[in-house]
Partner chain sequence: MTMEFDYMALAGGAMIGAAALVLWLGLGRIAGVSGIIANSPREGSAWRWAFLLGLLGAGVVASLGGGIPDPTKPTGVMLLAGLLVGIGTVVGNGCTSGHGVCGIGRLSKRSLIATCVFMATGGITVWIWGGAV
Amino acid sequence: MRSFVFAFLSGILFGAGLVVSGMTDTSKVLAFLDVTGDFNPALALVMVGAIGVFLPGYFLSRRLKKPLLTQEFSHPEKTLVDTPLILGSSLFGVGWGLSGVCPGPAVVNVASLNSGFLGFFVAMLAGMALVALARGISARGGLPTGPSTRNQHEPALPES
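Atomic structure of the above chain by itself (the form predicted on its own):
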């Protein structure tokens, strides 16, 4: 229960930070991303501030054996830059550049009950569900292709 309360309070603090910094204002975000047009560099200070808040906590977590409110840290184990990472990052960037909304501000903007933000939020959830479904299918070895036509007494081809 205590970890839930701190997670909830952290979410509220994060959402308030997004509102105060202007990250929930799509016109401000699009102006920041429009480096060849009406560029507004104000959000660069938000990113620098976020790094300033993140880094001390990150290095502290590397020195601790265990977090205060749960059993283990959730540091990423995967460090390889692979195709899914590149594709996902590209989709994120294109979506953010077209709409001016990324997932955190989208969740905060749902509270406005604006139909555009609600539509974005539903589409985001659908995309997350599709990815989870695809990962589940992939983890089970892919989509079934129907009954095998290979003779069971015939040796399988070696995998390359």
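With the form predicted on its own already on screen, would you show the form predicted in complex with the partner chain?
Since only the chain itself is given, any partners or molecules it might have are not part of what comes next.
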């Protein structure tokens, strides 16, 4: 229950930060990405502010054995720069540049009930589900499966 409250408060603060910083304003985001046109570098300060707070906190956290409410820190395990990283990030950048919306603001902005934001959000979920289906994660995630047709010799799919 305490984890739930903690995560909820983090979400509110995160969302408020997105609104205050201007990340939920697509015209501002597109102006930030418009380096050859009417470039507005203001949003670079969002990253400066965010990393400026997170980085020292993260490195100080190395002195802790475990987080306040759970048994261990879930460090991201992947360190390899691979094709999916480059390909996926490229596609994400194109979608971000087309719309001015990335996943955080996508969640915050659905609250406005604007059809463009709602459409973006649903399409984003569909895109995520598509990849999950392609990877076969959904089959292990509890959806009705039926007899397995997976080849025994096939290597296990990596966790995302």
